[in-house]
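A single chain comes next, written as structure tokens; it is the form predicted on its own.
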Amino acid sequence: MEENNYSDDQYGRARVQDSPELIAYYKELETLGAGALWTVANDIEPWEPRSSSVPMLWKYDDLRDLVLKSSELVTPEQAGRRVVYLVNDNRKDVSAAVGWLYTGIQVTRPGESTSAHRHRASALRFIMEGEKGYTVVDGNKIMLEVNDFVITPNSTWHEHGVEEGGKTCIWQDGLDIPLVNALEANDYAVYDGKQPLTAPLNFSPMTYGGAGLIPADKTWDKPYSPLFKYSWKNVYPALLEAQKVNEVNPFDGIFMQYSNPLTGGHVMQTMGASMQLLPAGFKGKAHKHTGSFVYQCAKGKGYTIINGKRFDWKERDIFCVPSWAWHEHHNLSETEDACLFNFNDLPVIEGLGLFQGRELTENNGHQQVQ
């Protein structure tokens, strides 16, 4: 077979062809619920991995009013948790921003907080602007500053709040529901009253964000990471350093996965996480690979062309890429570097043997703009 010949007219692929006697098969198959397999053969065995997201750009300037309007419309305690969503124009149907993927934006003012409560879903936070923020994760009380990354993991109880003094937080939300529940294995559980805490404050970051050190004398048996914060102020002079002796990644700058600092993988057992530095003018080559990607830019600005179409972003807007799109990034300035935040369903798409990814070729490994 030629490489890459991709006719559905040839041997190996279904090209049965209708006949009366056979529309009367099919519909005989279905009074009994089944269905001839060639029949959609073609369509649930694609040639290439396929997406049905669409590369979408949400700008934070367009939504931020709105973000802050919900808390003047409803409490907390009235939403459970007050978030403007996200959602991709082909997965409106599941709630997803892509793939399988829920991203939103939550707000909380001084002195608000949430109830606990915890699902089978996992949930992760990017911290977008505000003081004195923090959240409870299995009674474990963390404090929040701006780009700090943060997770709750699957089933862990957690809430999250503003102190008085503080001032208006914004996160983003990342969550695998769409997954969890798309594997009818979702749950949900409010804790009855404030959880007590467990640990000192910052317990977490404060005993496992240590630059390669680890407790010795502590075991923990969660598959999980037991760093529940991974700190801005810790991240972005490692991206700093690892610049100063590496070569540059032709597709994705200077780029750090957040990972298990007992076992140097993922965060979590369905989402990771990626933080990574475009050098200031940046110009990355495209790929494509599996896995859904939502993206937030941290710092500076710059544009990712998304199979052949140019999204343009700055400092807190939010965008993403599908599965097995072509999209290359590139840093508008030639004096500051840009970051771009991204969580990921690697985790799945990796254990489960379905990674792949391909180089653009053509044209200097730059995609033509449409």
Given for the second form:
Protein chains: 4
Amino acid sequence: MEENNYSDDQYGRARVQDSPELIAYYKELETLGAGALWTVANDIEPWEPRSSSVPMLWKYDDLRDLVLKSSELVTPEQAGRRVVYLVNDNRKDVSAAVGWLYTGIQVTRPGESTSAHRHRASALRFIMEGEKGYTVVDGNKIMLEVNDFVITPNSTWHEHGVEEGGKTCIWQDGLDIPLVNALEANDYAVYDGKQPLTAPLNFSPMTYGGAGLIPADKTWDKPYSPLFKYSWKNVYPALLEAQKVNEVNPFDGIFMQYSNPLTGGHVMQTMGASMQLLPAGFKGKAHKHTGSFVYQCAKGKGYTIINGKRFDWKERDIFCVPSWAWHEHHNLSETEDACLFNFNDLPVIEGLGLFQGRELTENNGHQQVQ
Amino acid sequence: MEENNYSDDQYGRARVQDSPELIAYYKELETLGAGALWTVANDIEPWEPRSSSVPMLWKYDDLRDLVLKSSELVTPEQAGRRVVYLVNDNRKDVSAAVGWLYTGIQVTRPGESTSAHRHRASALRFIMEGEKGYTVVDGNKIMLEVNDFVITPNSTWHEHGVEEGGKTCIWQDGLDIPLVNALEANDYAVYDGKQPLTAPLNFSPMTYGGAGLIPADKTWDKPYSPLFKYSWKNVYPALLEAQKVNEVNPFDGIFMQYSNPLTGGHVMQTMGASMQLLPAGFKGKAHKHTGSFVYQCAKGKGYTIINGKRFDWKERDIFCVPSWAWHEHHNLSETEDACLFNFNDLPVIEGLGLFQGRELTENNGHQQVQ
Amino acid sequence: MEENNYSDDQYGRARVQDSPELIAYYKELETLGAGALWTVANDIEPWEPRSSSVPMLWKYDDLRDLVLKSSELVTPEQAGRRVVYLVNDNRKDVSAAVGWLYTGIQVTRPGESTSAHRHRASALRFIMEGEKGYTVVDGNKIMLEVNDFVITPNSTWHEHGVEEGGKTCIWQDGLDIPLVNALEANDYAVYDGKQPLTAPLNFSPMTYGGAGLIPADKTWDKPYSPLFKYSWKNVYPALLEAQKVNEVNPFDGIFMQYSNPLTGGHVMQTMGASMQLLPAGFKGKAHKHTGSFVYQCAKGKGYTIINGKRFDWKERDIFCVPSWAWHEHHNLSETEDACLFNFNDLPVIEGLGLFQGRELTENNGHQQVQ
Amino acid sequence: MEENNYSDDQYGRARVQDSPELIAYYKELETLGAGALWTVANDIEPWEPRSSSVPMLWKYDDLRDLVLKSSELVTPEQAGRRVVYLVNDNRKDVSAAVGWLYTGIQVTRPGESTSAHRHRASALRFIMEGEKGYTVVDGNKIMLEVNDFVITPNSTWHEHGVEEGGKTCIWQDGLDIPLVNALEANDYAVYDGKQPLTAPLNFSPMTYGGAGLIPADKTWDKPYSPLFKYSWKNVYPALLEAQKVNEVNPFDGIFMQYSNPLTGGHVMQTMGASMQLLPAGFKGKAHKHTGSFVYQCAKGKGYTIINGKRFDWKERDIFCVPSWAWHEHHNLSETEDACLFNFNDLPVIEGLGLFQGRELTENNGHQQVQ
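With the form predicted on its own done, generate the form predicted in complex with another copy of the chain in the same format.
Then the entire complex follows, led off by the chain already shown.
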């Protein structure tokens, strides 16, 4: 039924040859803020999804010193946020790491804290190192440990810091700023002073963090998860438990989505996140699908082949997979599992009916590395 | 705006006096399968919700020996299920403990198992004592420990047993059989032979039991929770965590609903369940609301005043609170917390728009004990 | 997999013989508010859905004079509502026409009006005859014409009347009073005086009655349809349109559900309604399903065979089909279509996961009439 | 709490001065695919929503001849679609009329038809002139009349034409092609030959076009409206009815959203549409909100002031309002109403939690025209 030769020289595609008459016609249209669709149709109606991003890898060994150096160069007061952001070679115009997703690495020293602000864009964090770091989300202070995943959803007041006596904290920020800017809907407000703490320390994870349990006497009417922190100390054991009773997904190993316990859906309206465990020796098969993904290695070492190019990663390295790029994950260890955290724009892609995928069938499901 | 004197002798209520002409008219109507509404209107349109059940308490000390004796009197093969059921004095016609809820106490000895069956009615269990008990729900075998809560939803194949080498297991069953019969929708089927196990042991709790985590690569299209077991070893710590950061609910202490992690709703379509922790010294205030409740004390000791009558309970005792009955819970210990499990018909009452409640305002919120 | 012989003398059913020891045991249990499940199990766990209602037909020719006579015998002031209610021979204890559904025929003379009240039970009406009748629902006055369907949902203030200069109005009331009483959740309140009209005449149907159109600048947060009247002048043409392009459903002809335009679901939480057109000469096949139904013939004449018994109906006759009863509808005219209105408890049955059906396969899908 | 002076020279914004050391640092970051957030933060985190589109008006008097001329210059076979598209001065790179919305004017002569294709992008049409035009959506042929609104959702096969004996048809196309391209998810397929008609003519509007009625025996599992055509012959009377009983919205007159009758939501997942009636003499007040809008005047004449600039329109003129632009609509006639059709990206903006609005308070709610 479909013709898949993808030639534009066929009935159903624009095949108009230029002529002097047509060129004159096009000029006339242009003066009226118009054009002839057939001059652009094949370009704006591609046969398959097309990404403007390239796959990239950011090695933590390269970046860590520079990130720490920023803490000597600027203060949080000057910088607003002391962050090194990671930018896709093809998305510098929108400060995106891939697609419409922003990511950066933020450093906070013991005793430092940032001002509180909020924005229509949503944010999330994945903790890379340090001790006694915290975030405050709408008056709820939450302590952070390595590999914890925390959210600061759309329009919540938020600020961060590290307690005196802690150790310098570094975490990855993920935001949908490029998307919300593209959708022409972002805003920003500065909190006048410090947010008052309106809930006991760690209220959210201690109230909503029981598996299959929700407060029977509370209502929650926000369009995002009431659970603001997903602790590694719970997440990793859950992956190990699941591994015992589930077949390994050939593409993604043991694959768990961070979820809003009140909906079973994504943690926020615009960004989702998941954690996957690649068992020792795992050699993932290749598939591609719509949606943009930023990964961080939370444990172990391995490599991912993206559109035929191999990217080797170990703990704390960050890389991205653009929409519709072939990708397959490999664990390089034969004895230890590896864990990949990712955040993505799946709530957008799925919510708007734009998700589709394809599995690589040739070569037993593995790409040829270039 | 409302008149609350609740007198039927007012405009807006039926106030027709009998007369010979009317009596003749009523008889004529009766021959046609009809009647005059005003002869029954005040009765079928009560001012406030009205329950036909009475509060009752079933003491485990009284029942335990009789329950165990059943295992000498009948085999599971003969009995189908070896269960002593608890019946409300006013609901014997429908075999209900309260409202339209059935409950019973089932005993299974080591090495015994029941046949598999299914029915449109939904079932749940709360484990009272024993070791190495298990249930099998749609091919998924799940081990049971004391104070675990498990579900066997609408039309799932299910069977139970205790492994050789275990200890005699006793658990409370809860079913909506009276409701589903009343709604004229129940059915029953016997499985021909043993259910094959289609999933590894404890698949459901090991896959869906991570807090805020769901499998990213699975879909679940059933109208009930994919999490079939809620383990006491997770539930009690969650209550303690919540206690640290939440104010105590004046009626219900620390109050957690067992929840479908994919919806944030009740575990099944017709029955909900929750667990509440009454802190040491807790003296709950009285309220009433629609919905029928069957409680079991999972820990500690205390009493509940229901419609002015005091019912003392300790671990394993079972009692019920009818719809719209005033009730308040008290922990009798000044040093230990007490925990009450309950199951209820809230999914029905809430789902059909029939929930309402009222708090007792007089006497500082406490009932006078008769 | 299922054994369908429906014999209770098989493994998986209760098969315990009485013995003196057991009888003594049962007596002991009884003193504790308990019983042995196996003594009642087969009874409360039927093989198939079981209804306590019988099929019945109420002929309007028989009832109309008696209904009108009530307007000579009592006033609305005395009666609250001047209604002849129709009661199932087997459901007199709960004043139900079938299952848990109440129905009655109400008569109002020109210039009469009733007081306003509200109750947790929901109500609906189907207009049988008269002119210039109206209902007022939460301050919204709506004019009524023959075959119009109107709703007065759960807890809305409502009252009815006929304008001076109109003609005596008769309509069928449908309520879920028996259900809401059974669920122990009903209440009642009398409005003190006349409801003020808070919206222009016919606000609801004039605002929400455009097909595929909703007000872009309004929000509606009630759990029932904002469209309170479904006019016959729109419904019948819609049936005729649908008939032109749809195959006839072998059981139900052209079959349209009254729907909440904001959800596509039932009009209220506890009762649904639909209208079906049986084309000229239609001979429906038999099926059975859960759910209770009260029908009124809105147009034409025909008969329905229910559990093997034939019930002939014509315009304005009312009949009921109990849960799980075989039923098939026949149009007796070879030239005119016939229309059947019904209301039912499908929101309950479907919402609680209790719907199931079966088609008659033998005898070409038609029942043998007894 | 918020400071609204919008100065970047305050605590909470980036305020880092360049220095030789910092410049060297920035260069080093750049070599690693990274940057310092504080160099871009204020730019990518604007205080208020910011649109890259400008308001524009396309007058039909200017365009009509050129549109018709295209039918002399190219055939549908050559052009794929014979469309003059309207492009925003600031969005030529993405062929968008405003934001991420595409619009064009398509002309089809009697006897012509296009090939069938489908794409992940969704489409809609608003009919401007002609007779006997039709569209075929997934095998369902639908006749089109002036001011009808039709949808061809995400991935449906579709084709258009005008019957022999009809009159040249011109309609406005609206698509989300720029959005779906930006989200890197578009695709395209050509149907091999003509779509077979799988449903009777006008099946969709004749089946789903009854107000408050849906087929009781059909299920629809698509994420878009089953109603593919919203006929002007129903829409305009519905506006007039609503006008009689509703207060006029000070910004939008009588304002009706085209709606999925099964959800009460937008007609498609990515684009919404509505029709508003501006009563004779209507002088709308100004507000602004997120979301991009393309308007066509369906009836009457008037003007819209957008960000202080007046745009005069009459029947068939098309104009756009960018996100967060102040806008107010005025009807220039004191005797006739005017109607504005629009389509928009509200499903995206609302669905992702990005909707917000503001009303103009100064000058009695009216903008100063520049």
